[in-house]
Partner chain sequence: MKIVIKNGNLHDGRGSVLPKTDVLIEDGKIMQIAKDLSIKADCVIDAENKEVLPGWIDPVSGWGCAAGRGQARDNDEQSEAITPQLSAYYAFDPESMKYQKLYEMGITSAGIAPANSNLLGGSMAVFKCWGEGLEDMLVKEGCAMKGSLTQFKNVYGSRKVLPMTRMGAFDLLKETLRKAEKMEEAEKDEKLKALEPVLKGEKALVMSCNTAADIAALRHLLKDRKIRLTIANAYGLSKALLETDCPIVLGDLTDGFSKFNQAVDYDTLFAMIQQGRPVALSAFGDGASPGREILLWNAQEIARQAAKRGLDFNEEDLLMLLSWNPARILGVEDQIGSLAPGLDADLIVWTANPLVSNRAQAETVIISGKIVKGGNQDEAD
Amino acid sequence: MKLIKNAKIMTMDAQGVLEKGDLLIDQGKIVEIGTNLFEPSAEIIDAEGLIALPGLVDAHSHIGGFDIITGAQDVNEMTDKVTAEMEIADGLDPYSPMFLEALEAGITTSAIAPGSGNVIGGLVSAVKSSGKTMDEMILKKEVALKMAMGGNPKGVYGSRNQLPMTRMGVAAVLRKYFRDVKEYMRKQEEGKTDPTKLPVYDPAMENGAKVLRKEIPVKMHCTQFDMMTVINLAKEFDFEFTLDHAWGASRYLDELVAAHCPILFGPIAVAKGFGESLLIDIDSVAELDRRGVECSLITDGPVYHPWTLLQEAGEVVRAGLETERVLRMVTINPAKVMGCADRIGSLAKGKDADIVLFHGMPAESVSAYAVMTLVNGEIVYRN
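Taking the form predicted together with its partner chain, give the structure of this chain alone.
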């Protein structure tokens, strides 16, 4: 047992903020949150003057799959525009130094996705930053099906003079895939009464069926007006989705509010250019949050180092949103999006003891840093 004493606890849950509170941890779980907790057998962690937050959650990254140190490029299978059967976990190296960096930055779980080279990349998993094997680290294997609009698949296949070379082409590839999935599902339905009608098992179709049955959402890499295309496709085929990156959101505030889809914004700190990078407007997140849209922030790691997650949060603070609201975008909001809010994303009785102790208020104070990070109740980083 561990007892974290006298921290300012920002629960991101019903208990709100405890100015001076204690967290009792047993067998990897939070068993009690309150003031003046007493447990003689517990190891005491003195957190006087520190701020306790739920372990941060990065809603979109590729760490372990791309890595300059290990030389990995194992999550962008750019041999076919549709690789819906891919499973991200097969491409992830638990010994990527990025996981240690994530722990140092306070990130305890990431939604790790296939790259955006293909229109349909494969399954996304929720992965904890600590563990020896992927089996140990995976919190939830099937979080979403990764897809990508725009420049990335255009760049990969267009340069080979293959479909998709254009945005029209990307949308057409998606429509064809979903029509095929519907046909596959229809045959499966028929197969229930007439087994001769059963389709040959196809994992790429199975994953699409999970989307159309709304068991998992589409995780869509998209920016600017591609977001409107995605909203239309989702209406046409009736699936749930997140809009990842979402640069240019400020031009479509009403539409995004009406679409009622989570926005996974970032990364920023990219030079403003043409096309997709014409407008990079993180201030739109502040406005979307005020209008009830569930927003999360993302590093797209290892495009940016894990510590930049809180820099992004800092820029939303600069845009005028209250710090506590902004911190939800790196804790409970992404946990909900990943369907993992029963385990992570807030500090509450029964949840995983994934906890970060910060010196200084993260996202607000420039020099705030993680003093200690716990995953499943174990201290996995200490400054």
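Starting from the form predicted together with its partner chain, produce the coordinates for the form predicted on its own.
No partners, no molecules, just the chain.
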């Protein structure tokens, strides 16, 4: 049992901000939050002068599956443009140093996705940054089905003179996949009364069926005018989706608001150039938030370091949005998008004790840093 005392607690919950509050933790959960709490058997953590936040949540990452130094990777199965049957958990190394780097930045959960080399890459999982095995670390195994528009699949398959080598080719692959899934589902329905019509079990089709039944959304790597293609595909096949990266969103503000799709923006450290990275317009995040769009910030780790998440948050503050609203983009907003808000993303009684104590206000002070990170009530990082 632990008792965090005298912190400025930003709950990201209905309780708002407690200027001098306490958090009582037991068996990996928050059991009480308030002021002047007392528990004689608890280990006291003195947080005087510190800010307590829910563990940060990175809504789009590949940590544990890529090694930037050696180039090794286990989460980009670029042997077929459609690999919807893949499961990200099978390719992640729980002992990857990337997870420790995430804890140092205060990131306690990441939505880890297959890479974007394929049009359809496989299942995304919500993964905590601490644990001995992947089974222990996975918070939610099926968060979304990863898909990708634009330059990545074009670059992989176009260089082989294979479909898709164009943006219209990417869209055609997606249409064919969803038509195949609908046919698979039709045969399954017929098989309920006539077993001879049941299709052979196909995990790639099963994962697509979860999307069309709206059990999970599509997680779409998407930028620039590809966003409009995705919106039209979603209307055609009636699925829910997030737009990940979303560079160039400022050109489609009205359309994105009307689409009611979450925006997972970033990273912003990419060099402005041509094609995908022509317009890195993080100020669009502030405007979309004002218009009621669920926005989150992402690192695309390990392409960019975990601590860039708070740099991005700082840029949205600089664009004119209030600090607390921006901090929601790295806590409760991504937790909601991942379907995990019942356990993470805010500090409230009954939720997982994933907590970060900061020196300085994140997103507001450039010198802010994590002093201590807890996952499931255990101290897993000390500065």
